[in-house]
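What follows is one chain in structure tokens, specifically the form predicted alone.
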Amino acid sequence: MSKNPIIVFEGIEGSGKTTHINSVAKYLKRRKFSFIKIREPGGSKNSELIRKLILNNKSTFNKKTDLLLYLAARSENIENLIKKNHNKKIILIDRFIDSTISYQHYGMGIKKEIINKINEFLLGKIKPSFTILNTVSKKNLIKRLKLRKNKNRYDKFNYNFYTKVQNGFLKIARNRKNYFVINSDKDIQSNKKKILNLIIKKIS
């Protein structure tokens, strides 16, 4: 594995996801070592352009205008960010290909085969390193995202579909040997020493 791996993190709403990249950022920044960090939607100038659109309120998109948006916001990235830095830099993403395939194929019902096409036209040759996929119980997703004060347009729909989705996920994490599975109903500490000492491993 390359010391400058890309490292994506994964999961539903309310799962801790952005916490701990945030963490592990942080981490990195101390130990200067070089990374960069993405979300999607977003990273990129257009890609955030594109984020703003997709999770708008106000927006109304069918699944199908969803998808191409999610996918032109990372055609964005893969061009202007992940190429440019890729195995010259750690990337660190919050979410990425397997997330369309968790929320649009399982969540929504558009057929993999055609987010698994356009993913390999976009990527090419790139591909993750290792994904940490973090879960969350039915109880602390209601929790924490009543404490959300901001809730974009995915932080409203029913918990049936969250509940798709992350089994999407983790059908996804049986098949993958670079998956490692996080619980984040468990102490918040514990899992960020957890994460850390996971990427340590892997990066030193």
Contents of the next structure:
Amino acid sequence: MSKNPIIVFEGIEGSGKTTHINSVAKYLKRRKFSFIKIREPGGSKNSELIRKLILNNKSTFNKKTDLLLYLAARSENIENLIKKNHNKKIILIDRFIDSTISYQHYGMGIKKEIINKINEFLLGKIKPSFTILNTVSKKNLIKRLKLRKNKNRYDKFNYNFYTKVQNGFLKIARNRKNYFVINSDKDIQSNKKKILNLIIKKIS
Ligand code: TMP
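Got the form predicted alone; any chance of the form predicted together with thymidine-5'-phosphate too?
Then the entire complex follows, led off by the chain already shown.
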């Protein structure tokens, strides 16, 4: 594996992925590793503009438009950030292709084949080196979503939807060696250590 892997953090709302990616970034910065951190949708300038459009509470796009917007945001990141830094810097990504399969296919019923085709078209030879999948119980999901002050358009689905999406993530990860499942209902500090140890092993 490249010493400059593409590391993806996935999981539904409240699963702790953003907390973990931030703590990994802090560690890499302290140790002077060369890295970039991006999120999807978002990351690059144009992709952040698309993020605002999709997640705005006033938006009323249908699910196919949402899919195309998520993929458009990805295209901007791939062309402007990922390709330029691939194999040169460690690339940390908060959500990537599995979010599209989990939310738009498992959650919303759009055909997997269509999503896979466009992802292939956008990614070419680029693929994530490994993925940290964060899971959360329904009880903690409900608790954590209630605590969110500024809810966006995708924070407001019913809990059955998020359960379907999480099961989708788990289906993707099943039997795959480059997926690591982190149960966010367990102690956060020990999860942080687990993730960090895993990453240190891969980059040193
Ligand atoms: P987040 O940045 O707070 O995680 O929110 C982004 C939302 O966008 C989240 O609800 C998941 C959703 N999403 C999709 O539905 N499909 C995608 O392909 C991506 C990248 C995100």
